[in-house]
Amino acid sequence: MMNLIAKYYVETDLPIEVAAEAIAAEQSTGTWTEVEGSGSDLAASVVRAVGNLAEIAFPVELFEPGNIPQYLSVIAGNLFGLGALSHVRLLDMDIPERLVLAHKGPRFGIEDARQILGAYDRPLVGTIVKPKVGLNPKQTAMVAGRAVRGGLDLIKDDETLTDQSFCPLPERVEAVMAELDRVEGETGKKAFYAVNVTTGADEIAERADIAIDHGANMVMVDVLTAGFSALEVLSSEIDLPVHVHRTMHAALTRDRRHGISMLAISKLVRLAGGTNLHTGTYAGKMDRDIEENDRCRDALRESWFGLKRVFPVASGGVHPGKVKGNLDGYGIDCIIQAGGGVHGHPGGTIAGARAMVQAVDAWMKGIPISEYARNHRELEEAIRLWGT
C-alpha cells in the first residue's frame, strides 16, 4: 500500500511516541475512545517519532486524488487543536506519485516564462507598483511602464489591489497593457504584468477571463487567501502564467515550533499550478529561515514526476545592495522583485529599475557591486541611499 508521509514537529508532556499515535489516530481512522472499524487498513501508523519529530504514514486511500483541500484536512487538520500537544508543525511530506499525478500542475514553468520573455541564462527582475494602493489606472500604467523602460521583466499588483472603484480592474489591465505595448515597440524589451485576479472561488474564472479580454498577459492570486483550489481553476482553465502571492502565510509559517511550513505550501503551489511563488528572502526585511528557503527553491525546481518547474521569488525590503545575497541562494532561476528597492530612488522608478538590474548584472559577472557601481551612476546612487 502506498502512503504519503507526513513529517512533524511536536512538543508535548507525553513521551513522544504516544504523541505520534495520537496524531495518526486523529487524523486517519481513530477517535478519543474506541470503536469498531477503528483498526482498519486505513487507519495512519508511526513510522518514526524520536525527540520532537514524528512521521506519520497516511495510507493513498484515504485521499481523494485531486481534491488538495482534502489532502490538507486529512495532514493538517484536527491534530492543531489537540490538548495534549502543547506545539505541532507540519514539516513537510513525501506525496506518493498517485496523488501527484491526480494534478496537472503549471500550464506555464520557468521555461516557458523565459521563452515568452526571451530571456535566457539569467534571474528575472520584478517589481510591485507602489503605492501599493491609491493610484487610478493611468498612474498604474504610467509606473509600469517606467520600470519596463528601466528593464524590468515583470510588474505586479500588490496583494491588497483587485478591483477597486479608484482602479478598477478591466481600466487597469487595459491602461497598463498598452503602456507596456508601447515600451516594447520602442524598446523590444517585453515583460509581464501579473494583475491580481483574487476574488471567490465562483467568481475567479470569470475575473480572469476579464483581464485576458483587456490585454493581461499573466494573472495573479493571492493563493492562501483565495484557496489552492482557486490557483488550480485558474492554472487548468486560464492559457495565461499564474504568479501567486503567500499573503496571510506568516500566520501559518512564521512560528518554528507550530502551523505549517512553508515548504509544504510550496509543494501545494506546485502542484496546483503555479509559475511563479514567492517563497522568501536570503536578504530583505521580512523574517525568514535560510534552511527553509533552501527547501522550497529545491521543491519548485527539481525533478517531481513530470511536473513544470516553478520560479522561486525573492521579495520583501529587496534593494539593489540585497540583490547578490539572494542570488547566492536562489542562483539564476529566480526573480528578485523590489518595490520601494525600484521606486525609492533617488532618480525615480526608471532608475531604480537600471539599478536593480546592473546589481544582477555584476552578480552575473562575478564583480563586486561596489566596484561595479563605479561605472554605473544609477547602482552607485542605490547603494549611496539604501548600502549594501
Contents of the next structure:
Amino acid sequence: MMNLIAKYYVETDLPIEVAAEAIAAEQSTGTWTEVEGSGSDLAASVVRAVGNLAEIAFPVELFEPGNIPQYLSVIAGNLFGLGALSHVRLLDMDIPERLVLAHKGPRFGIEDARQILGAYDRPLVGTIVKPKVGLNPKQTAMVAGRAVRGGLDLIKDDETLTDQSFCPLPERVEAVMAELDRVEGETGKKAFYAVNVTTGADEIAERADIAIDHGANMVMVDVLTAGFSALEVLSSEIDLPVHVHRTMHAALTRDRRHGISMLAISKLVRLAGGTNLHTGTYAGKMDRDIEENDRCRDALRESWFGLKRVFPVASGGVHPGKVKGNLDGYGIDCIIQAGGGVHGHPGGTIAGARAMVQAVDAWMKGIPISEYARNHRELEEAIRLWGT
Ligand code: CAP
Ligand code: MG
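Alternate state requested, the form predicted together with 2-carboxyarabinitol-1,5-diphosphate (CAP) (shown: the form predicted alone):
Let us now look at the entire complex, which starts with that chain.
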C-alpha cells in the first residue's frame, strides 16, 4: 500500500464526489483555483465518495516519515475549514507500513507492563489521586500508599496536576515512590505511579529525567495539550512506560459530524509510543460511543507491523458498580481506573481500592456483583452507596 487512505464523514451542499475532490486537492497539491503543476504525482485522489463518506488516497511521498505533526497537517488540516463543507470528520486512516515503521512505537507495551508488575491474566486496576489538585507531596504520597495497600496496580496524577508550587513534581515523585517502596516492602505489592510530566516540548524530556532521578517508574502526558511529538520524545528518550491522558479530546471527538475520531487519535498514540491510553468507558460519567470504544480497543491491541500493544484505559465516573460493564467491553487487557469511585468510598481509599479489586474478582469469576458483595464488605458498601 503506497498510499495513506483517509476516511472522512462529510456534510456538504455539493455533490459528494466534488466535495471529496476538494479535500483531496486542498490537502495535497491544489488550492481554490487552478495553478500550474497541480496535477503532480503528489496529488491525492478520491478512492470512494458515496453518501456522506469520502475516502481519499494520499501518496505516501506526501508525508515526511516520522513526522506525526506533518501527517496531521495533511489528513487533518485546512479541510476542516473549507467553506464548501458544513461538517467534516476524520473517521479513520490506513497508514502505510513505510510510515508506521518510521516510528518505534511503545517502548513498553501491555506485556512489558504486566511483567514489571508481575500481574498477568487480569485487568489492571488503577486510581487517580483526588482531589485533582491541592494536596502537597506528603499528602499525595499517603493517598497513593493507601491505594496500593488496598490492592491497586496504578496510581496516576490527575490531568491538571504538573509542577505547581503547592505540589512540586520532584518532591511529589520522591514522596510517592518512597511510600510505594515502603508498601511493597510490607506487602510485596508492586504498583506504577504515573507522574504527569506535561509541559512545553522544550522541557518535557528534562522534566521526565528529573522524575526518573527522583525514582519515577512511569510518566504521564496529556497528549492533546502537549502534542503527539511530546509523547514521542518521551517514548523514544525516556526508559519508562508512558500513561497517555486525552484531556481536550472531546473538543475534537465528541461531535460525530465534525472533528477527529478517537480511533484516529488512538492510532497516532500507538505510533508515538504510549503504553496506556484513555479511550473512554462502556459505563461511566463521560459521553461515549460504544462502537468507537470497540474500534479504539482493537486498534490499540491488534497486530500492527510489529508495534507493541497498548492498554486501553477505562476511566471517568467509574466505581465498583460500573466494573462489569467496562470489562465486558474491554476484556482483561485493559486498565480500569476510578478516582471518586475509590477515594469517595465510605470506608476511605483503602476500602475503595479493595471494593474495586473485589468487583474485578467477581467479574473474573463470573459471579454477579450483588452475590459477590454478600461476603465482601467493602464491595457491599460501595454498591449500597453508588449502585451497580
Ligand atoms: C476520572 C478523571 C479522568 C477522566 C477523563 C477525571 O476521575 O480523573 O481525567 O477519566 O476522562 O478527572 O474525570 P473520576 P476520559 O474517576 O473521579 O471520574 O478517561 O474519558 O478521558
Ligand atoms: Mg482526571
